[in-house]
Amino acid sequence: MCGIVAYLGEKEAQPLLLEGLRRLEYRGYDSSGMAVLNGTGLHLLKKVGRIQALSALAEQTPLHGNLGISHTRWATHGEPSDRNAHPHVDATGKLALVHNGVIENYNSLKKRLISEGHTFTSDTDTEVLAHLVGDHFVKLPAGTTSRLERAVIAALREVQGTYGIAVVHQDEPGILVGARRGSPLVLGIGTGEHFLASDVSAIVAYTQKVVYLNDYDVVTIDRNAFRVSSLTKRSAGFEISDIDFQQADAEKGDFPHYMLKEIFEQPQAIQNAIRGRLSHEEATAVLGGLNLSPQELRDVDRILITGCGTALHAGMVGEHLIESIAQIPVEVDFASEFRYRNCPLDRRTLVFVVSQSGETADTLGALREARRKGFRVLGICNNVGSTIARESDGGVYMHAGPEIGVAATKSFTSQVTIFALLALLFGRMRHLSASQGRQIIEDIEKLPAQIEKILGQTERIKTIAAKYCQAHSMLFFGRLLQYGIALEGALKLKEITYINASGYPAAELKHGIIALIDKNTPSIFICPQDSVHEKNMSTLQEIKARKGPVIALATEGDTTVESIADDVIWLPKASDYTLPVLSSIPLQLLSYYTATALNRDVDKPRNLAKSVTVE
């Protein structure tokens, strides 16, 4: 959840700090800190709130030196503090250390050291982590390795838990030690300089050649070169990365938030997704990240789809669109549940793991749950140098690009329409005809153009926001393909709104959700000309009679639905299979133009953070 930034070069490392945190605020916005060494020591900045009130701290006390680290907080262990902001010392005031992640073990530890003599200041697990190092460090006696180094791996062999962290010593002013395990970390290279992030958007402005290190990897840098070693083997094998965008990519550009941008970036999004993927000859998706020959794709009986928030609502439409298409039985799973729960699986069951950063703690720990058990799992993810692409069995690579609001956009939309390529996939291989197949083509093809068309709709959806933002509460609707975008739509609107919003099958209104319909509380009602259009527009009157005031997403020209929602949001004709990602859209725009109109922080929603590395 937090974000570290660590430099060693030539440059002063307090302005490079400073602006990879800022690029990594979406991780965490509690408290920032920074600490450098020089000629003089090691000097520490830390101060509670958001980047802006430790940049403002470093003006009037610059720190000059050419290594540090920095880190930007998600509280886990401990208030949002000063005391508790990162970076965090040892007893002898020589180490610095910041983290990421959650040290399980640390009370034990934590009365062990206090019994040693070592007194802490903080609430936090990562101060008794820091001890941990440093007490290692005092112990150890010199040899022909770094002591930092020997000591990180002392230290980390105690430890329980997750862990990315960034560690200086005083005594070593020419080392940088960094080590991951279940919390992404990733090596810059540059020319006589080294970055160590969370994230490559905070230092792809000055390299493009990054090594994302493994579990158990330790990193030990120094202005020229690095090391890779690993806690569980003799010696830890890397590979040196691209990164597969540029700085601009990462940009608000002439957008007020990255949210609104994102939007906006979707037709390119889709655009990318679909890319090189469509074949009208075969007339059938070409995926061949799968990793699989068509006979054991022919093979399964049986799909689970598992992740978390939003992508987990991108499996639940994934799911009807391939048990529709390919009629594939298909089981949604949230990633938390499914990694402690028995979940009995036929032995011709397939995986499919969904996370847009591809670190999600919980979807990361069903991964290697579901491969434990000896099933192949599939990756959908946005970051080809995650953790779950490098350890699924295969998948598909969304192609949005970077994504830093922290309300996902783009990515659910992408992940919606890599599920209508895979149910187009399994489907052929079964009972869809060549012309249905090329019909779905040509229906998701239409869906760039598409969407172009409801951003045009902005004005309209900004008014109808300013008419709704003050309700209290809010309920959306949906069913069969759209009940998981009523889902997505509601998550939205809480994210960045703090309204309190709740996602229903239409058609479960009357067993209970009617008691809460009344004249002050909004019904978003996802109701196209699909399948079960003349249901719909039974539940839509019951609300209507009971004087709910509704918001309806409506197909162009549906009079019926213009004559009895109080207010419409056009979608473009389409085919049940592409309506969802259609469908998304407005409410998208419409949790935006709400939290505009509340004044609130947009990409910063309050107790949130993008990827959520931590249980």
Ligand code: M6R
Contents of the next structure:
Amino acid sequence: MCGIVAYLGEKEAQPLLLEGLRRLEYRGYDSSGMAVLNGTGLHLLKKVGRIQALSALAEQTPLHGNLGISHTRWATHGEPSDRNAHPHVDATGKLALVHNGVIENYNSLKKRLISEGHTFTSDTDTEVLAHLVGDHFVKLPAGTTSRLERAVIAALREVQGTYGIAVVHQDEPGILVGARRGSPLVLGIGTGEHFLASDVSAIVAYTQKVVYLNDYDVVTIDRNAFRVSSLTKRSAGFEISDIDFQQADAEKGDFPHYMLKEIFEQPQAIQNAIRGRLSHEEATAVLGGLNLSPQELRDVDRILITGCGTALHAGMVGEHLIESIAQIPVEVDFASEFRYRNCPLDRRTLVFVVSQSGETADTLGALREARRKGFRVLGICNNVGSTIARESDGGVYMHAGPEIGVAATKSFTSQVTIFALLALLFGRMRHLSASQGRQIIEDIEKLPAQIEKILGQTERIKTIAAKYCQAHSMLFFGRLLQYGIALEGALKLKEITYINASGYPAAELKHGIIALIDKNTPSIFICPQDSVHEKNMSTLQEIKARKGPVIALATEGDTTVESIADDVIWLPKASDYTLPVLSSIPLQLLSYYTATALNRDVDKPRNLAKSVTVE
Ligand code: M6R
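Output the form predicted in complex with the named molecule next; the form predicted on its own has already been displayed.
All chains and molecules follow, beginning with the one already shown.
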């Protein structure tokens, strides 16, 4: 949600900033801009629209200089426009600032600044912050430390809300200041150069060494050195980490879209999720990162899973897996609800927060609320070093590699796989026998090859998508473990095609949804040969009796489904526990090809951003 890139070094800043913004475009893409400092002062370019529009402007009027800040925006305050695009400048026009987050008390600060003679040209909260920092800058005396740093610290002490910022000032041309609270910011350390970025994908081409800044950190950078101070503590510690992927991992390669590439990466992603985590000997999963002793694992008598969007759907599948395999009661809650709901939790409840990015504001809020109440919180994250990963008491990394497409795909199947591992581990601490454990391990290990097999049906799925792409709405049905998959299938379709879609537990059809069935409303029915197959067949007949077209996801060789449904996508024979991973894949492909048939911008759907770092 908004992306920041800043550079200070010996090279020309503009090309590095533009390239970095292109890599962060998935975080927001309604407008962008940059400010570059050189011997003649501060120079700005801003443009509504995609980064491409800013690039075109930069080609006509290039900015030269070795220090610059830049931003790609996902609008919160003020419509997408040139004037609301970042960077914003202060009253003197000498300071420029980019910001990711929301300044909650911007109205009162703005009123005060207006009463002191400031005038504003945008509708944003960010411009208020730029003026506030600038105001402190002019009032502060020169000293032995950077005046810009001191001005940033003084301003942020007055601010309520969230921010990741990068700031430059014409009067301190060799200094770049960054700070964060609630929005991610990473310092990249090069040779004779430094970077700031919202996420490492923007800078991985230039350095592998980074510092993941903590909340309330302020970093002051010159070409050769940096200093991290804290708004709340006397001194701030930092750790230099290595980025865990290469630039090539974040490239599209020969695929037309990141989403398709990431769908096809799933055999590898699942392999990464299970590598070294299955013990045949002990017939269990090995998840050292949980930081729980066998006794502590044994003592858990309730689990709460929370997250947003796709991550929440993975949690819903996780609920079924843990309850049926380990017999531990599980509750799943929207992170955005949990953080304000004040729900009673049992003392021996273990909390899981699920997040691909590890930066989702609502999920982070839920994590902090649960920890504040004294609960042990474990994270299931993909981004190493993300805030959720760092603030959790332990957890499991997905190791799915960078996911750039706004629509989550491989992160979802990785999350579901990790829940299967957790269910196995908890099960083996309880009643699950070694032979049952071994059977689950065998089933999990088959997943990569089974996914490959499903991917082999891509052309068939593309044809089905073309047949139904003009529908105005679609219904997704599944039961038990497949209900979460139905919800996820519907979310995927909505996100990237803008077709109205909803997911239901199949038997709910007769309780109202059946009123929606007609010849123009396709139903996507997930009905593999599992424990509720026969029940599903009755529901399938009820849809067909009302002339509703049905695309079924069925187990290969299922002639009953084949004879009822209009179109069938085949799933390999698999256990109930691993089927949810498998049934997700055709639904992702169906959404993808429906979107491309409708000419949608698959990797950057309207109004969305990959990482939702505001409430
Ligand atoms: O990074 P997270 O997993 O925390 O993101 C949560 C949701 O914002 C995310 O899953 C969203 O629903 C995706 N766009 C779904 O494709």
